[in-house]
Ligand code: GLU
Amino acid sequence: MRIRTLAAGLLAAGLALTACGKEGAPSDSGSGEGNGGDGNAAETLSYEVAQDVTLEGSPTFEKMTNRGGPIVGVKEDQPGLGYKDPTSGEYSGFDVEIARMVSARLGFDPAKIEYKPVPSAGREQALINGDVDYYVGTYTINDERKEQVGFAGPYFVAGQGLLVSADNEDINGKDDLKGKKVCSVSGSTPIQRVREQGLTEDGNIVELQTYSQCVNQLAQGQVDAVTTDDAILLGYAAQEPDNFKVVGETFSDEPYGIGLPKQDDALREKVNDILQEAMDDGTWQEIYDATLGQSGNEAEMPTIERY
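Structure requested: the chain above on its own, in the form predicted alone.
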């Protein structure tokens, strides 16, 4: 059986985007010009639901089987990654499609996924408590988190990047920021990195409450660049490719993993196998092209790190 799911056009004005659980991520949204509309054609993705899947030694898989489908932790406010359409209630984005693909290859109809939005600060506890079976939502793998939960992946490696106007020819990377106005969220890791590395003068650093507010200022010509995780910036660029583009090399590493209950080694290995298969058979690329790839930027498939 093949299940068709919609990777919807990248929507929504003024969203509160959270950069992979970093400090200072915005908690409310700002509205504004330059972020509206779904300017991209929807892409239809298709996943074959595996039959007769068994997974001995996985209590989480047993729970999903008894329930008839997974409960998946997601973000709902990140265009191109994990976004819930306020009108239709449909979820879309790269992370959401990865979650659907994993569900199908575990033998569960993606249409039966129960999505559970979980903020960054609550991810570990949601997995520990069993509130979600797995979590896909710009979840950076690091040693501190590995002490509490398990990870499969990475399925994407993000890094701090730069969003500029589509017609900007002056900024091609972080070394071009001197004398330029750069915007990010107040107190966030990205803005701290700009300040600590002296990428531009203090007087040119603009700190706002949300990334959407920064993008609005970029659209209005009040700042020259917006900086945060490139995956989030790709979502904005995909939303309005005629107005924005992501430039330069990233200048941090943020490997996104699928969060899993810590002791469920059998499920972690199975999900790692699923991710590897998706990279080998072209499914990963299809998902990227239909979501973040709408920005016009290419991405490299990461290397699975098994442990």
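The form predicted in complex with the ligand is what I want next, because the block you gave corresponds to the form predicted alone; please supply it.
Shown next is a single chain and nothing more.
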């Protein structure tokens, strides 16, 4: 029931943003206003672009400077976090706003960001290849990944949860998954956890490239549950509260980091400073309130983990 209410709230909030996109804006610089309400929270958020930023010893910063803006890896199918509006082509969500804020504080106009959708399984390689300068997309910081990429953050902590059909009464937590078909995504921590903890039989694990593909399978009755971070699942439930619900307690900690090229310590330090400042000056809270916070959930600001 509680989740239903949250989902409905998120939906209503989305509609409210469409209706009055200019009100309650965190920083009303005005630049993003007046271009038609498409329900995109980004219309209410704008960031002052830092002037004369320099960053010694950061090859990635140099690339961004020479190009005149960053290439940012994102998700495009995760409403509330990283979502590309199929009609307007606009990106929105908590992760996208974090990406924009970081760009502005690095001295690059967020309007100049080139977004590159990269699914979970492609993140490390995209950073290693230099296809993206940084990645913001529900990317859990862990030691295994740190062998290949760098992380600034965390800027948010999610937890693994379950999405099922609204009329499902059998699955109420991770211990109810045996014998059930469970969908998750290649290269993600949740699918790894399903396997390691044997939450269902190997033959019942459906592994796809994106969570929206899993949600489609759930809608068609081809799988019984989708598992990943609660923040992601709540976004899908909010879009279709009559069809889906999020059930049970979360069963992991997923600290979200900004993925960076591994060797670029100077950029990692700088982005950590930026995240810390955004938490201290209220910007983080404004971003949260305009995106994930629309669900009515409160979130704690995490402690930046410098290494």
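Since the structure is predicted, the reported quantities are computational estimates derived from the model, not experimental observations. Positions refer to the first chain, counted from 1. Take the two forms, find the largest set of C-alpha atoms that superpose within 1.5 Å, and that set is the rigid core.
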Practice item. From 137, 105, 92, 158, grab the one where the chain hinges as the two rigid parts shift between the two forms. Key: 158
